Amino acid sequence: MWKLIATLSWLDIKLRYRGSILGPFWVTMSTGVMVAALGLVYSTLFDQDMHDYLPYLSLSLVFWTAMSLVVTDACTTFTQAEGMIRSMRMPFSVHIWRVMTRNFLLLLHNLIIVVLVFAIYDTWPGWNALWAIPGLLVWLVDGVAACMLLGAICARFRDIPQIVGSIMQIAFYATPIVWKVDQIREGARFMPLNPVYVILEIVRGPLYGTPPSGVVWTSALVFSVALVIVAWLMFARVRGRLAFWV
């Protein structure tokens, strides 16, 4: 049924910004804009070059604010969805689909930044850019994942997105997006354990022509391949449920 998702997900894309002029470029604009104020600010702090340091944070900040939002539009999966739940029998993965490719077209717009950043700065990643193609089939996994998850979740307990919200906020600051892992020195070591961190640098990384580790490969393996067995064993549960819970 990829016809009605790929509609389903545009025609989101059009309410969400209906009436403005830039539409999802507004998006963009912002994280921009967001990208020009950290690079100056925390360059400055961390006493960091330009050349280096901004096509990091662009990249940081593209792929985290891609991650947060498919977290927060897994929340809202099904109830959003609500009333063709409710009136017509359809398979629960169109839902599934219609939220990933919605932020899929999000990204896209989002990845003007970083090409304008390494076209400035001429810091092309080279060939590692094609070993960031596994991470992106990492995410989609997880993603699928977060959205049968916390979408279930969530349809039954309407307290977990604002739960859910405060949890990215602080995983925001957790994370090296802002700052390095080699600012930490001693505390590097340990930043594997952090599930946030390993699953934005299998994409990251190799866009920034330094590929990750095998300890973070494994890292992130280990924390998605749980995420699945925890969602599919939660969905095969509760589906039935669904349609009474939205």
Contents of the next structure:
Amino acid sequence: MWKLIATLSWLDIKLRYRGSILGPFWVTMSTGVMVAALGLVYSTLFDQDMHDYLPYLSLSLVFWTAMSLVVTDACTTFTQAEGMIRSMRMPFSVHIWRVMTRNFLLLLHNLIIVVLVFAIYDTWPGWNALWAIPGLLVWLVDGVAACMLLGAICARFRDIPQIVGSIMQIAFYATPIVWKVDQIREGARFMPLNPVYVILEIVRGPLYGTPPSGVVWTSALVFSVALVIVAWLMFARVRGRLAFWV
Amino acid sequence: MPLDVRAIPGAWLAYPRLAYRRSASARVAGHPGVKTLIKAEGLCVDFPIYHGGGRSLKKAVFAAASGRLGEDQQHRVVVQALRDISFTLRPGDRLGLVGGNGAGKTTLLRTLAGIYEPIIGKLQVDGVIGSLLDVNAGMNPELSGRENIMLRGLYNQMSRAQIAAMVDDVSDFAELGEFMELPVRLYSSGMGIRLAFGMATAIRPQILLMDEWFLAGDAAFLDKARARMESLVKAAEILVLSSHIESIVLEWATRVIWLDSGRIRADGVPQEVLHSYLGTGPVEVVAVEPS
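Having seen the form predicted alone, could you give me the form predicted together with the partner chain?
Up next: the whole complex, starting with the chain shown before.
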């Protein structure tokens, strides 16, 4: 089954970039250009030292892209597999892991930018970076839950993907991605209430050399557990009707 | 040990739930110890219809806000696709399904294939299932012929060697030549059909579920496809075939079930059931007979 999932994911990526010279490295390119452009603009705007800001921005953008891509992709988990679902008996998890694997491969392509920026500015997060591993495991669980929840809801209600898209756009500005938490005075206390921030921070923080606080971790885990429970209950309820919905 | 997926709450890793039992060993192709069997007891399938507004979030939200969600649930448009379907098939049985459009033939095939979940009833299927339901099942027009065949092999959980053999077999049958490496959307319609048919018939299931499309098509294609189809059907221990076409049912089936509005109207020897079916059914049915 894993071979099937890996092949499907790889073909998804290959198809999207078939015929282009750079292939999937277009993702790397566009992220690189984005990091360079935003880095230039915001380091001037926020009066930040490039040496400190660019590694932060590259990490933020790369992991934010991964997160928002998983969420938007989750919406089409089952609808894009309509042909498969309606013509053969196949575990629903295949479609979920296909989305997850595809986005993991894209993340790997984007990580090249982070490595480059870190090399240019000679930054090294230290051994604390290993704390990103439990963070990524939480992402894995959350991603699967998001696919179950959004994939099923979006199969039933076709206007949800648009709503999810708008929410993610707002989240990009309302979350410390291009800006840092310590740049706002009042709101910083309430940041652990922002699920996007805490879940991003448990991976980004350790890699940037600022391991997240216990509050951030607790909040991230609480949000994740809530997501998993809601997704599980909902999916168990609607699973039987999915084949009719897609 | 047979695994009943209903026993696992929210078993999301599992296949669509079917009140469905199948022994683990039955998944190995041609396993000698497995006695193929299809046993349906009182199957009922409902088909919710989501036309236009049915998919609207706005309507669902307003209905909930005005306290009508419960009522909406009751009034959801549901087609009673199958009602109280019971039968048992053993090795050697060749079942033909007849009935007008919308009688539930395809829905029954999909339910047997484990795609649709019955709302009531029990279904037991032992043996490796091969379903020829949708011509383009899982075919991606953007991928090349070779990639599509490989993907189909992976869907069927074949080994690397089996997939290589399948690629050769199908490309021979479909006469693709160098088109193998080109995206399927560039194929002529004839090539597309030959590829689809070649892939679908490259499997060797114990239980073969077949929709009528696979026996339709133009005469030249049918001649070529015939031998392939025959060997596939002969290799299968149980065949379930849905068709409009009298001659095909008479030729292949040893038992015929006549479905009418989702219920079994008649079940028995082909000649008798077909006689009463054609006696009452629309006249056009006879006219669809191929050359």
